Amino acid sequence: MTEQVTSAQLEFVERQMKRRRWVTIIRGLVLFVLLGAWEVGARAGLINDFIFSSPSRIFFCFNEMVRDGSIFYHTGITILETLISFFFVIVLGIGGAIILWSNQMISEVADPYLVMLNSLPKSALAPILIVWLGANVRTIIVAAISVAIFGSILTLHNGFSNMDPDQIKLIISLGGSRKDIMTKVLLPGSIPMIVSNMKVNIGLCLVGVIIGEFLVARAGLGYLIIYGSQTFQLSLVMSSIFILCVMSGMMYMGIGMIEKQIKQ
């Protein structure tokens, strides 16, 4: 019986590995076909490569920016602004959720306002932030925080509120205070949810940074996109978007690696 189970398990693992290999191969083929069709269409005149650019033009533009070092400068600026705003979203999100969890009155009063602010298009706040804070990096970071913070507080507060009531009763029966519940049950038990929330927030912070850079920046990938579109350098725009895709994917994978370490 043991050999049969082991054999079945091995066959299942082998099928899963084979499936993953095929998924990876198909993903690569889809990307290759799309890029190839784009390049062929541009060279054959089916699409205007001045407007739509082409993979080869994007490659040469990217290579030129690597050689003069400008791509590292602008990418570094965007990464730094994203990480700073991400840090504040984590701290303020957890802190805000704890305050709402600790006081039912505050939670009931603040809930509709948080829902309203979370639903508000954050680009509408950008002109106000420019007037209040000026056209500087601080405005970009605050804009990025505003994109993620309200949803983060709502999500974490909802998770805290759904904590196992039996664990709370156990802590209380042993003479524990609300602080003990928070430090010994709430926060340790909510770490997987917090990390999962971080995976969403890192992308939202990047979106907020790009929105801010569109409006007030003189450096960063958002600035390059706006500058390239205004000067009709579409290869520059596409190169910046490509870097953003890679950067967002790497940030998401980084948080995913942290999540795997926690689950082990």
Given for the second form:
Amino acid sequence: MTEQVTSAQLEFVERQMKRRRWVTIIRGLVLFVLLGAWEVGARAGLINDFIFSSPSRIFFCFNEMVRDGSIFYHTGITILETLISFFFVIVLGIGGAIILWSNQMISEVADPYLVMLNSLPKSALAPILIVWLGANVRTIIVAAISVAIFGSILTLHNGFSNMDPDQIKLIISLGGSRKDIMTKVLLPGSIPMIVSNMKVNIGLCLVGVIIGEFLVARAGLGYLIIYGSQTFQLSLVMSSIFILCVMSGMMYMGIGMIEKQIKQ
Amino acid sequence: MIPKLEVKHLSHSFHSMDGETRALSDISFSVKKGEFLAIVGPSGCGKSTLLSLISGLITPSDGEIWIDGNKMVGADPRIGYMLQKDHLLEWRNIFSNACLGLEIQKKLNEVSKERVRKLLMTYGLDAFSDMKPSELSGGMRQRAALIRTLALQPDILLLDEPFSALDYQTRLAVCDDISMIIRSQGKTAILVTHDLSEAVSVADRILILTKRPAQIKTTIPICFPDNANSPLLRRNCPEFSSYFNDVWNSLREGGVS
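Form predicted on its own already given; the form predicted together with the partner chain follows:
Okay, now the whole complex, with that chain kicking things off.
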């Protein structure tokens, strides 16, 4: 790389960097202005801070929960439930998609059922799950799985079916079986698709866990939100939502990092 | 002498809900050991179907294929198939791509690995063994794909327009390269192509098919002076254009345009 960098190139880079800096500054500013207006509005009595809470109240509530450690307990429970259901969604999703891919007949028979189950609002299933499985963690995890699993199977199966037919021809011409097609080209070639599917699913699992916690939990962020709203501790609700925001962002970024690792 | 490969009264039809499509009708020919046969014909006439049948990827509706005097049943390890694109797998390096066939047939051991290494060395790819396919040029990729096929030690190579995905200049060079490799290995080869000059420049004999359902229209033996032993040299011979015209004329009578 001994090529001479022209002044036009430098100028271009300079302009781009400047633009990116501004984006970051404005992003921060938006957050600052919103929080500031909220806080000022609450203190000046423009909005009822008993109902709307305020950034400072949320901060104190959060601080309190950090001090007594309850925040870690509830967050941990929610993360654990999400990860368990996420694990099941990945395993069952890939397994289901492989079964559909390997048997045309099964796939055609199952298609309308999967499409229907996928578009069904899964929160409607929750009461049945409580009756069937009881008011416990099992229900939460099954609810979370049910939110993500059908879409996951459909997406992965669709991706598997779009595989280049010439790659299949290649493996068969080398004397391979259907199993070889699966292990040598289908699965390794589908890793980017599987990971991007995981990105969607981790979010959906979190949705399912929160739905489940709303209904049956004794612990977890969903429980805190319901408990807080029923006892009019809006700061508790807001703090929990704030943690949820951070948590889902971090989970998404975690998978993004896995994705980057794979691309290298 | 028993021919290396004999195709006897081969016919094939495809079925779909819209009806039946007759692709091949009563095709018979034979190929001698070490011979390079090219098959040309109007586009969509069933040339690739013919190769798929010979490779055992699909079973013919009618007719038989014999190798070394024995009837072929299903896919045969003596036959190697090269597709239009190289289809090197991006998540494997060149060496492991070249070993793919061996791996699938569970023949991957120290001896066969050494053979692949030697092939890579002979054909100038040893320095690229650890690289990803995307780091190689189109020509080198096609060469790696050929080594993947040769690693299984087939007697007969089926080439389904293996150069058509390359740009013209690379194509001439790679065609030269690949056909020399095949000849130096003493393999019997069948090349399907729509490029007439390619067929004339590499083949010992050209089979011309009619439009669908394909039948054999004529066979044109190709004979160049001994010193014109590579496709590029052949292209410079005076005989080249007269052969080209022969092929062109008999194709046209078959109703291409």
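Residue numbers count along the first chain shown, from 1. Everything numeric in this text was worked out from a predicted model, so none of it was measured. Heads up, when I say rigid core I mean the largest set of C-alphas that superpose within 1.5 Å between the two forms.
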Q. So, does residue 250 move by 2 Å or more at the CA between the two forms, with the core held fixed?
A. no
Q) By how many angstrom is the Cα of residue 19 displaced between the two forms when the rigid core is overlaid? A) 3.1
